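Next up: a single chain in structure tokens, the form predicted on its own.
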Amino acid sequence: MLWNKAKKQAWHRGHGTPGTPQKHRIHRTQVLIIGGGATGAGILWDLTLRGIDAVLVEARELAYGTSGRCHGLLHSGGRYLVKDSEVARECYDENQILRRVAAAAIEDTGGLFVYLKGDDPDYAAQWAAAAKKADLPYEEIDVAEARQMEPLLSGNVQRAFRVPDAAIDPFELIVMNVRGAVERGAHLLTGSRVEKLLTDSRGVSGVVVKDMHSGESYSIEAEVVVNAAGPWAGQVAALAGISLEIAYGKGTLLVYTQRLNKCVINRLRPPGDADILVPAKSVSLLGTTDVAVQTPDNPRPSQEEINTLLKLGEELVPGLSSRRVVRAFAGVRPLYDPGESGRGASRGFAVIDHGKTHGVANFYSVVGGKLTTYRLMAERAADLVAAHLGVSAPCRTRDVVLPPPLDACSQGGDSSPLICECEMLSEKELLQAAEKLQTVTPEALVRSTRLAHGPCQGTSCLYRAALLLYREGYLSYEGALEFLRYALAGRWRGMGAVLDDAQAKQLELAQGVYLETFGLETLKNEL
């Protein structure tokens, strides 16, 4: 196992021990919901502040699927403003929102929207009698002022527009919300898959839950299921009977080695490959990419896409194919729009309610939508939700502030040694997120901390991790070794798509130093 039996976990209700039988599991609630995204996090948070009880059951963990696997970029909503003026609107108020509630995991960075020599004239004209009309602030700046406030610019810059575009960490952003239902009473059951949706003759009752971990599977009854499972939404519609047209389009991102722009830059032209380069902490990451697939599972990026983002980024970034990747990941866009996909479909968002539309009561789904608008979507399901329940509590989220991501170390700041000098991540932060998880899985780890996110991919920090979580009890020693290996596969896996001499030297090392060393050699077998 992972995880240390003896270690106890107090920071999510309902739970107990990671890992053990559980004497005390959760039956019965208000609202079960599906999904652990910013969506199904941001209808926890939304229901607990109304007085409803809720649960919210991720297969995984929290932002393991297309939250996890994004820019990262807080729109202004300057990208759809020619195509879709209202979820361009939306972006923009739940911007402001944002920056106001949930202002810990929020970068004020600002953006910057760049005409190119070559591009469609007419576009960025289009673009700005939008941008009046819809009454979204932007400003157009000199040209000089521009590659001042961003050096590398291209020499082939016509115009420039200042937007408030930001930086927010989707991660941490998710956790706030999940931590402030938590502390007011919420459940989360991470590491436990929706195998069944319980009917009745008055609709849908609950769900079957398999806990990933130790294998038992159990019932939770409920009033209400709301389905928030982003890509897999339409799985779970399956599970009653429901078929959802939901369009996937994978997305690849380029993850930069080191911050190469202060600004998110966006490339001022009808929405396409490779223009939009947003600045991430310590990195820079470039994308995306669009391409259909049939399945939301396992997306890998592509040499050809690959290839893409590095040759378009160069027209907006002389000298962004030269620069060390450190990796490369991909995601994918769940689309709710019949009819069209790709860039061509809707980035708006749907509530579905299937008593309505078809016949199935006491089930909702929140489809489609952007990690911008996750406030606005769950602020929507929640109204059905708690109508539905005769709850006339209003919706408290535009105004309450969300907890930080995790406590001040201390008042006096935190000395304690650095586990990951790359991302200035502590040995105290690092205990801090493993008492707040569930199970301590490298996936969550890494996800909530950024731990090996930096230039050396985990090569100095994971080996230092693994040994304090089993110093202080989270990780057995069997654990410490599977910790490694699977978070050393998933480093490695995306640096393995973006080799370059150097970059090859480095996993070389690397994967001498762990599989000697460890003796990790079933890690060739996973890459």
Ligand SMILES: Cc1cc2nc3c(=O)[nH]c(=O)nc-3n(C[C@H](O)[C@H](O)[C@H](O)COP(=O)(O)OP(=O)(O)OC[C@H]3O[C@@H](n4cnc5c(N)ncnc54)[C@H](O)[C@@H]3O)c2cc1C
The other form holds:
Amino acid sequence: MLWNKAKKQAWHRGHGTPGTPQKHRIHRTQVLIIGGGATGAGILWDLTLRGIDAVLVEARELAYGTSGRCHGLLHSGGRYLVKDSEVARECYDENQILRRVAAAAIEDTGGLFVYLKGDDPDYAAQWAAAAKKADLPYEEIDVAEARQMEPLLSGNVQRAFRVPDAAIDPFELIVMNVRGAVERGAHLLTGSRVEKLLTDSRGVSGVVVKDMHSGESYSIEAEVVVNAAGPWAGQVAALAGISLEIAYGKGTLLVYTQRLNKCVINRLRPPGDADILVPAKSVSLLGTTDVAVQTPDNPRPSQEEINTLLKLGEELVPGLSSRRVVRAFAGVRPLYDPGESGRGASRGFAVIDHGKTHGVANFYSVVGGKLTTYRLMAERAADLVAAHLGVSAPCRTRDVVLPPPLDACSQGGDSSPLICECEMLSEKELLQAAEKLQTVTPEALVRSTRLAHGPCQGTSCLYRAALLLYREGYLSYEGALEFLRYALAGRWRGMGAVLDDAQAKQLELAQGVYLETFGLETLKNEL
Ligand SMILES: Cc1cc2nc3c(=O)[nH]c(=O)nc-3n(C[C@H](O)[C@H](O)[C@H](O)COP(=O)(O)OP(=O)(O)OC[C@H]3O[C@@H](n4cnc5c(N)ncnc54)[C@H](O)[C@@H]3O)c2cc1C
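Could you present the same protein in the form predicted together with this ligand, rather than the form predicted on its own shown above?
Then the entire complex follows, led off by the chain already shown.
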């Protein structure tokens, strides 16, 4: 079991990528899953519950891809009601299941769909009719009630519907799936990139993995390989000579320093830019845009997208454009709808048995979909894989409750000093998170604890965190410096995209502390 094995192990970085020195290499498994996003993590959990031996291989770290760069909305289905009632129903059903089995990652915020004066009234009428027909629990409420629920809402709201949307933390969700699986004997390899698919006369027989820390490559034999590489699924399929038409839709999100709304606010109009405001723990996220891009690598928010979000956000919540935005980030949607792209493309998903479609046996791809439907995607993929292996055990992920991402320690009387005042994170909580992580990488720590997520973006907590992790033996001296460099570069990149007056001052202060006082000069080259 590799979980927990990294304690007292230096954090390293190779080729600009946080990697895991894999001391405990695995050479054989029944099923090898490529991609540590929600889909891959869900498949690992599902197969493990069926008693199937499985390994999850992730090139970077858990939630590195689209799952870690999304809005965090557990859809109720409302957004897809008019265009695709099947996807709407799937979202609603999964929303209800996840509330039971993944409650620790979900905040039941509820949601509103609001129709604004000037938006298409026919669309609102169509939406209301579709809601009735779908027999989903969407209820029209008085505008006054909606404004009481969300006082910042525009005065132009003319109709409002209450829907069972919720906020979901994608990082926690993924960690819960992986933790549950690993505690039952599955394996996770992070910092391990699949570079080649092995084949024999029966089809795909395994993979060649590159350890991103050491640069060494080695083989893992597998009876079945599942490609759950999200927007990179086309690249992975190409390793088997298969062409998969994945369209890349970049979406940019703005993060506010404060939580501005209690429930999810959706603008009731055909899906467009800046029409969802999601409350996420101590902040709110406004998004998104949808821009066709050529590659899933390194998506960056553009100034044009940021301006669009600010302008349109203002229509939904007046004053939004003058609130403090702490950072902007972007993710890439893996859209699988041959012939369609952008917002026209389906948010449905496909599980492809390449033995049937391309004559490449023992190889499956899971493409498209949403975070909200990750469990269903995993179930469908695991059904096919189990049948292929002759395993009759049914799916249990609808009923088995996932373990929490971390064991709560604050309830046990945590009197340790605060490390991050913005997010009220204690030393004890940080160390507990480090203990649970396979490798203490900044992204993994930052995401699992919300360290440096607040208004100061790490100015006053990251050096204290690095020092604590060094003192407690989770990071070497060099590892602690690398931790700082990498974590700060990530924070500053997001801040740099939204430099207004307040953010510029904050960034200048942070750079004064780290570049001048601590002399982290080389960081300048990484921004
Ligand atoms: C801006 C934006 C907002 C969104 N908001 C929402 C939302 O609010 N609600 C919702 O339900 N959905 C939302 N989505 C959609 C949702 O985020 C994605 O559909 C989902 O997260 C995809 O998960 P995944 O596991 O399939 O892919 P990913 O999360 O991208 O995971 C794929 C993983 O594969 C790894 N990988 C790639 N190649 C290799 C290789 N060769 N070897 C090993 N590993 C490899 C990558 O590093 C990556 O970690 C949003 C998407 C975007 C872009």
